[in-house]
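In structure tokens, the next block holds one chain alone, the form predicted on its own.
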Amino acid sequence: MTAKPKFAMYWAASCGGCEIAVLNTHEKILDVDANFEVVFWPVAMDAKYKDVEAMEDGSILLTLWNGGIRNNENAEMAHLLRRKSQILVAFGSCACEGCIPGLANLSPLNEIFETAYHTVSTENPQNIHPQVSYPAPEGTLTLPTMNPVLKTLAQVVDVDYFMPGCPPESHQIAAVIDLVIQVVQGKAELPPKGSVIGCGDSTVCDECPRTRNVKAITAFKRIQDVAPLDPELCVLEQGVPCNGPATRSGCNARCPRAGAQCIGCYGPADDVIDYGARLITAFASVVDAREPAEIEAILDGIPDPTGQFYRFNLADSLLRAGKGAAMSRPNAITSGGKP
């Protein structure tokens, strides 16, 4: 009996939504079990790093990696699973772009820890901070060391394919599972290395059923300040910042269909070098003003420019990080939360 090809999935710096999205494929998850031997999936099975280390290099056919690289443990696992895997997929926005955790790249490590352990949302009367190591009676306990900035998977190791989404849509995951199974069975071929899979090849605007007319925006507003939204008209044309013009299709425009603006979780569309720059250009092009000062005043109506233009993409953008974070030292947080 021929052995099944091996499958692995790993969760790094992310929220875990990608894991749930895989389970949301419902019966399709049974196809994974039927066609693959699941050898490493810590969230779903008892698996140890040493088990992966003992495997032959290249013995895992497919690894789905979700999450960015935030600490030295993430980086070590990325290198390990790269060696053991024939196909490594950056799965979800955190792995592809850095996503929400990547916004921490705007702040140095000491500020991140200061906020976490010394603000009103934290009860910490004993001033306890995480430390890299601690001499316990059972032996020295260790915690991963935070890196100065979060990196995407491709900034650390070679990646074969990219599957965007926060999380990827379940129907897209199912389609990719079907493709891989067909490849294993010799009925299909993989796309070229480096391809973005499980998504469309256009923009969210092209999937959106809302009517687009001549755009003439005189002010940008928060969606809660526009009541009610016209259910038929383009969200952006109603003055609500919508990232559809620069965002890759594949989600079936779920947010605009539901009366909310696209926030960009499927990442940049094809040929977009910098997601934020493309959005700034798109927004500026639809502003109904001619004088620079007037245009600037309208664009200033966007309440959170960083969150609007780089919510999911900062770590993978041309900016990547703020100066303070970029100049942080890897071992800055070792004792007392102070560098």
Given for the second form:
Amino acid sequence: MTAKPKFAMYWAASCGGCEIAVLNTHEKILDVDANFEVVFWPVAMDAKYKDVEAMEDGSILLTLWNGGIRNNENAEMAHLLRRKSQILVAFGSCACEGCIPGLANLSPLNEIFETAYHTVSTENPQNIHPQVSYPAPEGTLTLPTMNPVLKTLAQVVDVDYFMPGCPPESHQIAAVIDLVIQVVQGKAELPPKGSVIGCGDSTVCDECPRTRNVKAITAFKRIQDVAPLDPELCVLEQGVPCNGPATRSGCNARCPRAGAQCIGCYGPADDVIDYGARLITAFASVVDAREPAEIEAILDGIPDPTGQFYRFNLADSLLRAGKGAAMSRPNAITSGGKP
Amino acid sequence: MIENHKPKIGVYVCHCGSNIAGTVNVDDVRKWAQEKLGPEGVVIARDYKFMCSSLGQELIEKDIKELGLERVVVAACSPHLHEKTFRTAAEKAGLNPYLTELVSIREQVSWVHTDKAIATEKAKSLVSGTVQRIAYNTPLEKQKVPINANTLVVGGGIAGIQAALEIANAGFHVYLVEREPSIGGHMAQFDKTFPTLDCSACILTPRMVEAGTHPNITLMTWSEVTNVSGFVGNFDVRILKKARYVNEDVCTGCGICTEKCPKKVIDTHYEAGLGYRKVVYTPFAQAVPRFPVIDRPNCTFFQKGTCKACEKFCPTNAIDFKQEDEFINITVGNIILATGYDLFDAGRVTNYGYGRLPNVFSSIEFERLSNSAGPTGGEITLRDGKTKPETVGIIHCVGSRDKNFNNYCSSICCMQSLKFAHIVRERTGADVYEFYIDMRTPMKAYDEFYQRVLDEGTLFVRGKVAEVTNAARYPHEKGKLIIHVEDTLVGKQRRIPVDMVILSNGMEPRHDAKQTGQTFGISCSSDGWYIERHPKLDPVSTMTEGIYIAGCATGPKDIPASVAQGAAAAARVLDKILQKEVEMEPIRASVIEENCSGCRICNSMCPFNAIAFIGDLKVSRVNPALCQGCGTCVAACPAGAITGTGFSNEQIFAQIDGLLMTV
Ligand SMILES: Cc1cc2nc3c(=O)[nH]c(=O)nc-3n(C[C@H](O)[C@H](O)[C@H](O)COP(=O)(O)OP(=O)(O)OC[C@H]3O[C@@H](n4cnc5c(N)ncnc54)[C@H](O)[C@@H]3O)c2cc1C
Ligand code: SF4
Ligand code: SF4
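Can you now output the form predicted in complex with the partner chain? The one shown was the form predicted on its own.
Entire complex below, previous chain first.
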């Protein structure tokens, strides 16, 4: 039975939804077990880092990595699993493009800690502030050091494939698992290295059943302010900023089908370098006004431009980080929160 | 670039005499390109004194043949100037013209830098960018499309009339669109024209009549162009024909309606506010066409629902109160804009008192005052319409050559002021003072006219007038206008009392020039005049193919120059028409249909209406015959599904990589 190829899955800076999405493939998960030897998957089984270190380099066939690289532990594990794996997949939006954790790149570390530990929403009567090392009587305790900004997996190690989605859709995961099994059985070939897999070539609009017309937008509105949303008509044409036109297809237009705008979790389409910039030019293109003041007023209908255009993509965009974050130093963590 | 094949590239660095070599170390750039860009495919790098000379071009041709060059990079002047030269040279040697690129190290480097070391580094980095980029260039073929032989001329001043007549006489159809009820423009308001003093109407009217009756001219007055789409050879134009409330098919132009109309209003346009006109009117007796228009906002019938005097008396039942604005669509191959100028508002120079002191007149008011068909029948009087002035002061450069208003010289004001002086002296015998900063009389017979006015006894004071006031300080100033000026020849302040002041206010771009420019896709300079393709070598063309400019729309000028430009623009149009086809640059956008989601964002973007949505396939498609390669849609497509030939992502990123390569 040792002939079964080895499988690993690891999470770094992420919410855990990607792991759930894998489990959510239901009986498909049995195929994983049938075809692979799961050697490392902290969420599902007990394993130690040193077990991985002991493995031979390249001995794991497939590693699904989810989460961004936020601290030195994430980075160390990325390098380790890269060494041990033949195929490393950036799995889910955090690994591919930074996703929600990447939005922290707008703030310097000390501000992040300040907010997390010392603002009204946190109960912290002893005013505890985490430190990377603490001399306890039993010996020195350490915590990983936070990096100044969150990086995507590919910004840290070489990545073979990218699988977008927050989280990737279960049917897409199932299809990718099937493909790898077929490759192992010699029935299929792997796509070229660097490919984005488990998704379509086009954008969400391609899978969206709503009717579209030539667009002329005179006001952007938040979805709760459009009542009722026309169920047949393009969401964007109703003034709700829908990211569908710029977002890679593959989710079967879940959100627009359910009566909500696409928020862009499948990331940019092929050939798009900066998702947010693309979307900004696209929205700007359909604003139906000529006078600067009028244009300004329409654009004011988008209250949170970063959230609108870079919610999933900031860490992988050309911007990558806010200035303060880019300049903050790792040791800022220790002084954070204290004058 | 074909996978793994680095094309052989030749780099040619031009000295442009000392134009480039004076600021860029050309030899260093050449050596560097040869050594450092070798791995990027550069097999030969040369420098030469004048690459554009036939010897320079032969260098390229020879290398293509002997070394098998597949790409050519010429570091010289702007592509506007010589891109065609080098592409043609390469083509002669068998290389597709689009595999040759020009790097501007003159306009973008030597002319804008002084530090030789930095300029040389910048030149290298620009060359490097283009070398990296050109590897991804692909051979392209030019397309030919037929030219529509009809022409649109916008603006029926003397420049537009001239252009229209030239083209019509050559046998081609012209649509002449004028926004006023009659053609003629500013010239129709003048009495005499400098320097010959021939009567303006006498020389203008025959031209107007000819334009109005020419079988090849469709005259559309009281009309404006609202929309233009398409491109050279095939423009679709939408024209708003405002309701005249007079049926042009039956109106004979007898003028009875005007005679019978009971209501008079001040004519602020043609009579510059000095006279009245009826509510149903033709702006002047010789108007072309002769059909009147009803001034709707002032018409009693439209205000109160009664009157209809004109309708009652019209012998041919031509009055039609139900007429409505109409849109007319036409297709033309070329367009000439001859929209002229607006007069500078003399009231803006508040210290000269125009609008506050009654006997301060503007230039156009004086033109009307001196016009034998004008409000006083050509009598020169003060604002009361009776009193003859005994002394008159004429102030030059009002609003022109003035940092507070316009920096430019209006070019005609010195001559118009001299004309005014002559007319005043001739008709009233009054003493005339001219206040000038510099006297500018360079054109044919202009200085002779100045001598003549000098001889006639006009007094000239050199200095910029500080103020015109009616506040008398001395008894002899009582009841007069006092012109306060520093006489720079005498070197002292003077106060000169006069009865009448004429301000020689100059020209300004049309108040709506920018908007009109946008409609036609051309731009204005910082002063607001339309920009010519080249100020010296191509003064009537614009950066938009097929759109020409003539007359004062391009800047202040006199009648002879306006006429010459009208004719020049017509010659350019005829040249295009006679070629029957235009060659279109093969720079085109195309949609990669697999990647297009049919979101339709791009659909309204194309200024040339080249994008169509294919409903069955749910994709958008670019019509290559209509696309002009502007790239708007390429930027708009959120899916990155549109690419532009010549500007693919690979090309752009390779160029950026090249630019950033450390030199
Ligand atoms: C007071 C004064 C006196 C002058 N005297 C002389 C002189 O004696 N001798 C001399 O050589 N020069 C003289 N000039 C200069 C002369 O007026 C100009 O050179 C000449 O009139 C320019 O003609 P044009 O056709 O370019 O412009 P314009 O005469 O301004 O004609 C432009 C026409 O275009 C129309 N138009 C504008 N916009 C639009 C639009 N969007 N759509 C449709 N139609 C439009 C206008 O209604 C107008 O009919 C004088 C200028 C001034 C101000
Ligand atoms: S590049 Fe696009 S927008 Fe521009 S002309 Fe072509 S199709 Fe139209
Ligand atoms: S913008 Fe792009 S994706 Fe949308 S319709 Fe046009 S080409 Fe297709």
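Being a predicted model, the structure only gives us computed values, none of them experimental. Residue numbers count along the first chain shown, from 1. C-alpha atoms forming the largest set that superposes within 1.5 Å between two forms make up the rigid core.
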Under a superposition restricted to the rigid core, does A34 display a Cα displacement of 2 angstroms or more between these two forms?
no
Does superposing the core leave E56 with a CA shift of 2 Å or more between these two forms?
no
Would you tell me if D46 moves between these two forms by 2 Å or more at its C-alpha, with the rigid core held superposed?
no
Quick one: CA shift at E291 between these two forms, core fit, Å?
2.5
